[in-house]
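Below you'll find only one chain, the form predicted alone, shown as structure tokens.
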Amino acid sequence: MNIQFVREIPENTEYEIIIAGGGPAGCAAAIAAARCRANVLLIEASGSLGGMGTIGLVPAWCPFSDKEKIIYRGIALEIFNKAKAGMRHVKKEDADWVPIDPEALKRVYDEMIMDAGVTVLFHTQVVSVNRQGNKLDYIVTANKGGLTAYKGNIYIDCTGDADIFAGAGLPYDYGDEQNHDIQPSTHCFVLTNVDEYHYHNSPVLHMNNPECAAYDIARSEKYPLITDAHCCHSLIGPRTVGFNAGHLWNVDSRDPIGASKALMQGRQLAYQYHQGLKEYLPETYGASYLAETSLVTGIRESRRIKGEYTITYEDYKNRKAFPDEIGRNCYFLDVHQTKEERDRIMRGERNGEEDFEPYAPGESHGIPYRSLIPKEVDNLIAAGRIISSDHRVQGSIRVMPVCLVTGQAAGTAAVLASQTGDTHKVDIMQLRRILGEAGAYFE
């Protein structure tokens, strides 16, 4: 049975930009639109700017370099530079797997954002979409003010779940072609007084090392909730290291219920895995506190879009170039394993990194415009993980470099696109040379 909701709400016309979403595709699009003097709104659901690298507590960058030069650059290699000013242990020339301090970065969100001139509602939530034809007429957001409906020229999905496009009533892909099986999730946590001699000199904890401690855990009874040994941390700071570590199956974050379940078991999987290292590492870890865990829990993977072009894993082993592209990637095919891969694992039968494709020094792929916006709707982009790409390639343009990389390029031809309210007009020649002005990089 369902209950009509009718009521008359105030409407807000004042922004010609709206973004849905204050991770790193969020805010470089807020950033990128709010320097072309464009008046943006920038809407996050958490009381904190910058996603999986602040409040998710994820430890470390992926790597900005295709080993031979930045690759990632304009907005995200200012925010890049700027969250290691402050690290002493990170040389000013490190570009690949650097350590996240999550406060020095949300400060760095903060001033950037700020500095812009962007206009940031925390803590609100889109709770609906308004679409007529082929136009968004408006979103409703709800927060401590109750619901208001916001009206812009044009929206921009930072969601990470293409929660815009779901509420337009937009198609979308999700998970694998076959089963629209989705990747794992994890539940990232900091550990403090760690002892760092001990840290830096034992064996790797890695699950690509047969015989490091992560597989003593996973195989124990005591933890039932490690079921595997994906296990990556870094130091973040003084006797503190952050970890991303053991999986969370099947958690649909369009399911309300089982993502809240899924965030109660993974701060319980975060305390198994601490006492596991207390008892595997005792040197390293035996007198460690569990300091923190995320507030998210680290969805992988979820909603993909149905853009005018769909990245392909032809598209990425071919390393293809193109006319519209706003970007380039470089990032491995990190798609994380399913429950039957993880048990062929364990039994030592592979080893986990055969599926990882890394590309030779030097070498890309391009992302094109058309793949951050839907054919259906004129006055809606896309950034970030739900871009239209196919599963495989989901794997490696979800991660935060190349999220900040589609955020700017997204911020832009919004800009570009406010005056006649359609996305698909923009003069890609104008765009990238804006995009090029600001330091990105294509070819």
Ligand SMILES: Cc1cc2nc3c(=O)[nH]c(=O)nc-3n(C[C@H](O)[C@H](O)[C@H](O)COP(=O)(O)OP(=O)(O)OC[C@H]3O[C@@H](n4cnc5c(N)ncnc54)[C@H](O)[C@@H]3O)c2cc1C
Contents of the next structure:
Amino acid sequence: MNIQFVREIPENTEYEIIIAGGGPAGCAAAIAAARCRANVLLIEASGSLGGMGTIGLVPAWCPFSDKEKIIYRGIALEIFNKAKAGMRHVKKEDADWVPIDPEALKRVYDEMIMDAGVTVLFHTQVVSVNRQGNKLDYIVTANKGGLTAYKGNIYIDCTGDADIFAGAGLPYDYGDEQNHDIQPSTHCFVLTNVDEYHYHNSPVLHMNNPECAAYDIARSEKYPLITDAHCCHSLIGPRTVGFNAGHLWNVDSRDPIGASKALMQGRQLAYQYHQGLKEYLPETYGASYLAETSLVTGIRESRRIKGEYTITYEDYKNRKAFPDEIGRNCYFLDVHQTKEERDRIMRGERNGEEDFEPYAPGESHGIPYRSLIPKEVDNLIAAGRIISSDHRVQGSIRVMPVCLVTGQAAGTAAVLASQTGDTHKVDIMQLRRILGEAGAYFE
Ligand SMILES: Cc1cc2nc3c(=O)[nH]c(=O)nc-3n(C[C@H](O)[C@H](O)[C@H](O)COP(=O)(O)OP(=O)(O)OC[C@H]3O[C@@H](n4cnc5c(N)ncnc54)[C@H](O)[C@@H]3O)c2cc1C
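Alternative state: the form predicted in complex with the ligand, after the form predicted alone:
All chains and molecules follow, beginning with the one already shown.
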């Protein structure tokens, strides 16, 4: 049964551009729009900026280079360089799989957002959307101050879950095209008091190495939540290692009860992983301490918007260029397989790496502006892992360097669209010129 909920709430019309979600995409969008002198509101559900890279404890940046040159530039590169500068064990020229110190990265985002003059609302969630035909009229937020209706010229959805698109009743895709299977989630965690000598001088602890302890832990009956050998990690500080390891299957971020159970299961999984590392790699992890687990479940995939253009596997394979491209991407098709496929990999029946189809050095594909905007609504843009792509390409464009690039493009396009209130009328040449002057890279 439904009830009708009617009440008067305050209306706020102060902001020209309203962005939901302060992850990499939302931060880059907010900085880009504010640098173009727009009055910007950034709404973030948690108490920190940075999304999965900070509150989610993802321990490393995916590569910034195409193995010949850096291709994620502009605001993305600024953030990356500032984050690296705070880490003594990272070299200035390092571009690929650079570790993340989440506390240092939080400060980088805070400083850049404050310098740009963005207004931030923490602990605030977008909970409802009012749409009148082809326009969003207002969005409703909830926080300690109660409910508020925010009315802007342009809205940018960087929630990672396309909450605004879904709230506006817009169509979206979910999971793979046949069964709607989504990639598994991971609950990242941090270990301190790790023995750095043995960390650096032991056999590679990664799924690529069938002899490594990740397989022993997954096969051991002592650690029932760990069922496959997914194990990535980075030294993120002195004697401190961040882990992106283990999988939680079929976590649907649209289901609050299921997602809450997954958080508790994730914390148990992190504990089991730590115990397993202590058992199988005592020289490295015997005296280590489980210092922190992520505040959020690491959701790799949820809703994907249906945009004016959907980037497909064929586009990826053909290294396609687009007349309206706003950035380029070279990351491989990093689709974490379903439980059934991972079981086959564990039994040695297949090699998961063959799914990834990485590019050769120097290769990349374009990201068209049309993959950021819906057909049906004029004053809404998407950025980050939710942009319009098929399931396999989402495995590639979901990573942080790409999200920063689409965020900057969305923020810049929002400023251009603000005058007319129509993202479909953005002058693409002007958008590309402004992005180019701000350092972006595309063909
Ligand atoms: C386990 C895991 C490991 C990964 N490993 C890597 C890696 O090694 N390297 C890499 O580069 N990338 C990695 N990624 C991918 C990458 O971290 C994310 O896909 C990327 O951060 C997505 O950016 P985003 O801005 O779209 O969303 P997010 O980073 O998810 O940020 C979304 C933000 O929106 C907020 N939010 C959500 N809903 C609302 C709402 N309704 N109202 C207000 N705020 C809201 C959230 O609190 C969050 O801060 C990984 C992802 C996962 C899950």
